[in-house]
Every structure is written in structure tokens, then in C-alpha cells.
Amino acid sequence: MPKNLIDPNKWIDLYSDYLFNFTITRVKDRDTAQDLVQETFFAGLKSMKNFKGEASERTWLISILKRKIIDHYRKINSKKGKAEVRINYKSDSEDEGDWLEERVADPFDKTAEDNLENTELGLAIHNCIEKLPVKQAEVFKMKTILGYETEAICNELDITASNLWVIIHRARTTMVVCLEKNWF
């Protein structure tokens, strides 16, 4: 198949016990899991002219439920009026995964503060990832940039699997520290 062609006549069948369990694990509720993964299937056909063919269609199909299941957190959170979203910011702490207020915008309220913060935030990846090894800044654009796939890297850089979550493990603890130095 074509770089950039996607067949969403298949998608039920190679995608939704992924989509849904990368989900489930995530809203902890099956109905609101089988809910999303329609969702995404729904938003994935509205939007199949904007598939690049950059990632893969699972990729792609992942980034669009991701910001599903971060509408479906806001629009449950709407009544304090806040955005939570769950990420993890430091890894080998007690605080792993604690749920951060206002640490993301609302994409649909931008103000030239907002884009000017985007951009300072952007400026200051850019100058961490600079700050990475040689190795540890090609194999964290590719994965968490780029979205390749952990296959194409390890076959692209020559390394295994384990010694790719190992390069990413430590280009991402280096990238946390020199964020919150540079950035929060």
C-alpha cells in the first residue's frame, strides 16, 4: 500500500482491540472506551485528506484518540473550569503521573499570550534536545517527534529494541531536567 494511502475499511479489524485497550487503560470505563475508539473512527474518516502518510495509520489513528480522551477529561472537568491531563513529568519520583492543572492550553482559546508561550516552550525543546547526545537526540525526534515506528528506528539505526526504550528512557529524564530548569 501507498505511503499515503489508508484503508479505513480495515480499521475495525487490525485497529480497535489495540485502540481500545490503549483506552481502557486510560478512562478506566468500557462504555466511555468503546465510545472514544468510535469517536476516533469517526474523526479518522472525516479527516482522511490530512493523513500525510508521515506515520503510520496506527500512529496516526493513536494521535487522534489521545486528543479524544483529552477532550472527554476536559469536558468532564468543565465545571472547576480547568484541563487536567495526566502526564508523567518525573519519572523516578513519588509525584509519577500526578494529575497537573493548566500545564496544557486549551487549543481552541489561543490568545497571542498563548502563542507566544507556545513558542518560548517550542524554543526551549528545541535547545534541550540540542543538549542530547548525538544518539539520544536522533532516536527521541524519530520516536516522539517524528512517530516512527520502533521497528523502523531500530532497523533504520541498527539497535534493538531494548537498547532503543533505553536511549529514549534517558533522552527523556535529560529533557525533564532541562525543562523544568528552562522552562516550568
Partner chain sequence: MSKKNKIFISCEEANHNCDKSQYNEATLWEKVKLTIHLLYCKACRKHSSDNAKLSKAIAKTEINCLELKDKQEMKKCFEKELKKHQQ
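I have the form predicted alone already, so could you send the form predicted in complex with the partner chain?
Chain alone follows, minus partners and molecules.
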């Protein structure tokens, strides 16, 4: 059986979005999720020699990340009141209000099943994005997921608008084929 090799140089490019998406469905806070992903990469570096090559790099990183997420929940629950209801006024968020109403679950929210399916679909989409060429993946993510303006992307990556649409078109076509195989 060919062994999987480990090469941390490409970790961020290859896996950061996948890990981030995995985390955000579990911790619901961008900053925390980002920190956890960062810690995971560091931890991965530290224990690189323990990587046996039995699983893929990504699976291995995910297993570290899962530990990190559990630790995170342990940490926020370990201090005093475990039974305490924590409704702290967030001082750092500007767009979100502090009103209680905004913190109560939305009654029209999706059912648990929908959520589960959506999480899985989200990971399937990320899998397909990972298979795209790097440039296409980058443009596709910026345009479709982050919702940047065409002009902003063009400036950022130094490409023309028609260039961008060609890339988007190719990416979308590949994505459809990939998802068709794995999901729809």
C-alpha cells in the first residue's frame, strides 16, 4: 500500500478552507473557528513525526482538529458555572445586536435533518473545490462563497473581467460534474 506523505508547505492552501468549514459548523463563531484551525496546523507541525501515512493528510489534520474542538468546549465549560446561562454582551461585534430576541433560535429554522444534510453537502462541495486547479478554486471561492464583486477580484488577482468569467465558467462546469457524481 502506498504511504501518504506529509508536506506542511501546502497545508494552508489545500486544507485551510475545508478545516474552517468543518469548524464553523461546530463552533459558530468565525474568530474561534479561525483560531482553532490555526492551532490545528501548529499541532500538526509539532507531531509531524507521528504521522504514519495510513490516512490522508487531511483526515489526519481533521482528527487533530476534532480534539481541538472538544478541548475548546471543555475549556469554556470548565470554569465556574457549568449550569450558568451565558448571555454575555458581545463587545466586539458591531453588526449583531445585543438583544435577546436576536439570540433565540429562529423558529423557522431548518430541522436537524436539513442541517445534517447541509453540513454533508457543504463538505462535498469543498471536496469538489479541492479538485479544481488552484487558480480556479481561488476565483470560484472568492466569487461564489465570499461574494466579492467582480471588480474587486480582478484587482486582487490582476486579471481582466472576461478572464474571470472564463475561469468561473470552467470552475462551475467542473463543479457540476463533480457534484453530480458525488451528490445530486
